[in-house]
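Below sits a lone chain in structure tokens, taken as the form predicted alone.
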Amino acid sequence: MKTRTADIAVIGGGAAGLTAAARCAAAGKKTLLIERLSRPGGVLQQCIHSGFGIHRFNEELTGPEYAHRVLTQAEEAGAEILLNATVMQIDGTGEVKTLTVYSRDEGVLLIRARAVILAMGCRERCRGNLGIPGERTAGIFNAGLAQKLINEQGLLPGTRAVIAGSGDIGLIMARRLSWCGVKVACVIEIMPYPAGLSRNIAQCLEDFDIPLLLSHTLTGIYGKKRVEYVTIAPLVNGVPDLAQEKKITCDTILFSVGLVPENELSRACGIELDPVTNGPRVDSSLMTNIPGIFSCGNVLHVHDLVDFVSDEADRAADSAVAWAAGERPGEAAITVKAGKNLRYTVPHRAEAGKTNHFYMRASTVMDKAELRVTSPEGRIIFSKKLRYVKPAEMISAAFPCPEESTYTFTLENC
């Protein structure tokens, strides 16, 4: 068995995990990436429509483009890259991390860090996640696989389609279906709102009038061989009304119904995780409850668009570039909550005395809301003004945090 040393290891090879890879490699510590695909780049190489970029680089870029761009980077920067490769165990105990890794090219390998970036991305949620009752038959896709069979391997997925879940991979989806002549008959949403960017509605479904149904849910899927036709209904209460349930006929079904970060490593080494971002609880210095080991991008909670993915990625590689140089953190004292109107804020705990960077999702639709973070006392720390805020779209704060035992993040209307 095979062992390798490096001062941080990076798990993962999209654009959080190179992003993290180039920062730290650039710092002057030595860095391994482990990808287990064939090639760095993650789901951006299959995602081709542009819109990549625009924060980061000021430019807007395909996802092929934005993955050369920070693969260009890490290269340049010294970060050595192993792919097909499979980090089996990481063990945290200890300075040293020691991570067990199946690689295709040398066999088994143990690689020891002085400090760990967990970067590894999320999946998509499919049918078997929703419970859809009806027949197990072919014609059933995840929005992601679908792009991915006519991006990279030029096949589509069938004439007729109805998506499930208005994600923003499925409304770029109805786009791309619509380009190549693939009839989309509705996008259905569970939620009275939708779940993708404002921009993606308007150019993906708006764009090719293609119907938007909110608050409806899939009651079947029928048959032989293929699909052949769904039926579908409003919710009333939270419960489908089968009275006015219809039937759509098609060979295809796409879902967008969400991701969730791909932490079963992260679970099986001791990691603490939260329930609501299905992500590693972390501290302001993106720290998990294992010293030296740091997360970041989807894989700590999914996020909106790929330029924010780096920004965090930065910070963690900043704080690991300090951890594996012997440097450690102030007590990250202070207890962060999501309160009234938000699902959750990440970092779960705050340094006092520092400025640190938070982000948070809203639990539904408001036009002219206050952020407001308060103390215990109810004393205002923080207030920001937003014009309009939805789930489908990240809230971010930074401002200097004043030492309190609780700050509770709420939105107010206002």
Contents of the next structure:
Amino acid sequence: MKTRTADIAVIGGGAAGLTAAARCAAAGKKTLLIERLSRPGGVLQQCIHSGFGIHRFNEELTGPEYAHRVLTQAEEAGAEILLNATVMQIDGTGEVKTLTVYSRDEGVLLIRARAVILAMGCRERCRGNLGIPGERTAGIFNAGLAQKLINEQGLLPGTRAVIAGSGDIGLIMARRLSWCGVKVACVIEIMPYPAGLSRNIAQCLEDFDIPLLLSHTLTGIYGKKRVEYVTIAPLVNGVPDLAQEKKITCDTILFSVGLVPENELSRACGIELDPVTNGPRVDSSLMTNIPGIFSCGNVLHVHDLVDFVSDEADRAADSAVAWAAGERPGEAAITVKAGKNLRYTVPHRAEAGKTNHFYMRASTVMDKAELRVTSPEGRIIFSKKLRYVKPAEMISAAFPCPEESTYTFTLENC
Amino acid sequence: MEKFKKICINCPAGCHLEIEKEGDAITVRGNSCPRGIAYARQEVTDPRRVVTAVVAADAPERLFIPVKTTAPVPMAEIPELLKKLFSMRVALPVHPGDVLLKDHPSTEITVVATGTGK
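Given the form predicted alone, corresponding form predicted in complex with the partner chain:
Full complex below, order starting with the chain above.
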């Protein structure tokens, strides 16, 4: 069995992994990135639409262009990228971590590194996660799978589609299908507000007069060999009102109902996960409970903009570089809690005496709001006015952190 | 008088704009900054979009090249443009930035590759 050594091993070659690898290598660390597919770039390669990089590169790029850019940065900085290689196990005990890797070209490999960055991304929730009743027939796709079929393989999934869930991938696919001659009958969303960004509602649905049915749910999927129709019903007090059930003819259903961070590897090596984000619990250096193992991007929590994924990857890389050089971060003794109107905050622990970066997601739509951070005694440590609050749009904050046992983040009406 | 409803896409606030158009006169309600008015005017007089698609490679294996227009295209010209893109076969190799199509259907449209397809 071959053994390879590196200062830093990065798991996953999407936006987070490539950005982190570029930064680690640029800092002079021997960096090895492990990617299971035959080409780097992750989901960016199938996201051929534009709208990426506006914050980070001040330019509107398509997914493949963004991928090309961060890949070039990683290669030019000297990061080594191992393709067709899957990490099967992480041994995080001890100063030096060991990854067991199955490589198409090199067989079973052991990779030893002083620091590890988890950047495995996320995967789609599917029909089975929702428990939609009806037939198990052909024509049922996850939106991201349909996107891959069309944009990478030139295959159309059907002729007349219903999209379940108003997440961004579903909205983007409504436009893609329409441009490719597939009729989109409607998008249905269980919540009373859309799950995706408003620019996507405007340009992916309204441009094509595709109805968005809010507070509606799928009540059944019907068809013998192929989907023939679905039934939908409005939700009244959270329950489908079957008296108002309607039939919609279609041969294709796309599910765009959320993403789940892919943390099997993390869980198996003893990394503590947050049941709300489904990602690792981290401190403000983005280190997990296992010293020397860091996390960033969609495996940590699901982002809506790749620009923020790359920003987070930079911070994880800086922490990993310092760790590999033998520096040890100060104790992150402040417990961070999500309070009123917030679903989660990341990181979960903050370090006093320096500026910490926080990302959080609202649990509800609010018109105007104030983000407030309070101490256990009710003292306001930080506050910031927000012009709008939507669960679809991640909120960020960065401020110098005084010592406290606990910070509670809340969104207050104002 | 024509009436339109549009969601402003300048920032994530996503203001719901109510637009009234009478000849050249446009009134906008629901915007919270001047960018909303400019967006409304553009949308009701000359709406444009960046178009992206994949174009088949002229190769024995199934290979598709992601492409985009270099500038927003008048919306009325998009169907014709897509038809053309879907009928094309592109010789390999292709690099990001390579011009694959010019002046179709109108003179201001340029389509470039955004990836290699591999």
